[in-house]
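In structure tokens, one chain follows: the form predicted on its own.
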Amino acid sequence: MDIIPYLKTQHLCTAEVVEQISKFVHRKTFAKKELILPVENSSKNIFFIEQGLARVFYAKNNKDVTLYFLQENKIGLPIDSIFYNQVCKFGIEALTETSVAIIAYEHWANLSKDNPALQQFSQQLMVDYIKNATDRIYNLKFRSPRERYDTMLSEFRALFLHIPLGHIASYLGITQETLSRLRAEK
């Protein structure tokens, strides 16, 4: 969904609002495969997929981690630039064709300081973060593989057709032969 029409839906704005937030967001479509974000930059943009699938991981030494994946209506945006002006260790990759809104995130914070709904609209893109983030490390430190596996089916069923095997592996910590056992075991 366009994130003008997202953000009306939320009840975040006046019609004035949404028109600040309109000069500000320029779209990008991306193809499948490409970066959106690469590993380790200093952006200080957020990324509202309107369309499509992408994940966020991480690259060292010739190894490819999935954190997790942004679907439609998903925000990503590199934290430890924008907030701690520190390169950001991730990237983000499109999955499919993926459009993108991207809009400056210091855009993003002048229009939040005079408009309380934008700034609770923050907060809690904030909140669901952590939440999300402090979920993903309790599944990975105690939650089985299969545990794991099923969280992610119920989580991203639609989308499974889209994922290569290799990132849902790595999203879930297991190998792809583990990830090919658990497949053959539904």
Second form
2 protein chains.
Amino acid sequence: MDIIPYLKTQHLCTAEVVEQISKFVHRKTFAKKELILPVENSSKNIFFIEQGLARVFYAKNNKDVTLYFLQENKIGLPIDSIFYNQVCKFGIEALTETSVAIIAYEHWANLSKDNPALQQFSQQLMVDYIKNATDRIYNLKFRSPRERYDTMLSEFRALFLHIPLGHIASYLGITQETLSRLRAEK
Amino acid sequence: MDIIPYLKTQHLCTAEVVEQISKFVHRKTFAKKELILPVENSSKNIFFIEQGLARVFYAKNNKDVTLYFLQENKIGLPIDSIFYNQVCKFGIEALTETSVAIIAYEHWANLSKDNPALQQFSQQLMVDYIKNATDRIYNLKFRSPRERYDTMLSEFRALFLHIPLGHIASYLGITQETLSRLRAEK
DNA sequence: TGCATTTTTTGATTTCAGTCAAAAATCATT
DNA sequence: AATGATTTTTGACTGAAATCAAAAAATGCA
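And the form predicted together with the DNA, for comparison with the form predicted on its own?
Full complex below, order starting with the chain above.
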């Protein structure tokens, strides 16, 4: 969904703020497999996925690990660059044709400053992120690959039919071959 | 450090806000191995570690996994309970005698509302958390147990001499026996 | 100091998933 | 539809770390 109406549905913005955000939004469409943010980059933008699907991933040597997926209305945030002035270790790749609203973090922060609702929204994004991250560690430690896969399937079924198996596998913390075997049995 | 002077050093508080926070702080000292927050609890407090050392951990069946360590001036936050009204899957255990400033999240949030600096502080806590979590996933995926251990040692050397090996091992994602062998070789 | 408890180390064995490699299936493009 | 490229599956083998078990060392406390 377009970021502006989306924020409206979230009751986050006065008409005035919407106006201001619009001014700073820069839209771009990425083809499948195109990099929205390359690894080891140092962008200080936030990436709001308006349409499509992307993944946040690490890549090094010949290894590629998906950290998490970004569905519509989610935001990708190069934490390393924005908050620590380092190159960002992860990248963002479009998994389908994806349209992204790009806003310099600086502007976003400025607008948030005078807008509690927007600030609330940012905080919720972070809380959600932390929740996902901690739940994930729990899952990796206390549940088997099979269970993790089953849960993921039930949560994202439709979605994950299009995504290359390797990405799902690395997200689940296993190899593609192991995942393939999981699916084969039973 | 006591939470009040600490917040002052962070330039987060007007005298007035300090006054208000003080009103809501409730202090408690925990003995070594005592639970600051039991697992599967649903506390809506935030736990500021004033002195000592604690760990945030999952425990289930006979498995116990340390999520991360809380040093002085860090805050433990039962995310599940505060933001999702669920029981919190992790607990917090004192590793040494630990003194904790406890504040109901509700009060903290109210005070933050009118205090941008405090809000900034909260945000930074979350950003730090996310940074740690993502770096950790990176380390688990791209670096060997040996490397992870070496890094941890160089970062926390003094600290980790007192902590049971098992906690360090589970934090590093390996068993205690494996860690013991790592230390033996070379 | 000595005893009991806890923690760490060491040893032997097992296993699960990773790796490497190749075949099969699927998808995309002309 | 046919070709080539990509993705998924299957097979055989390997290995790193887990498990199980017991000894050794360290710690705490009466």
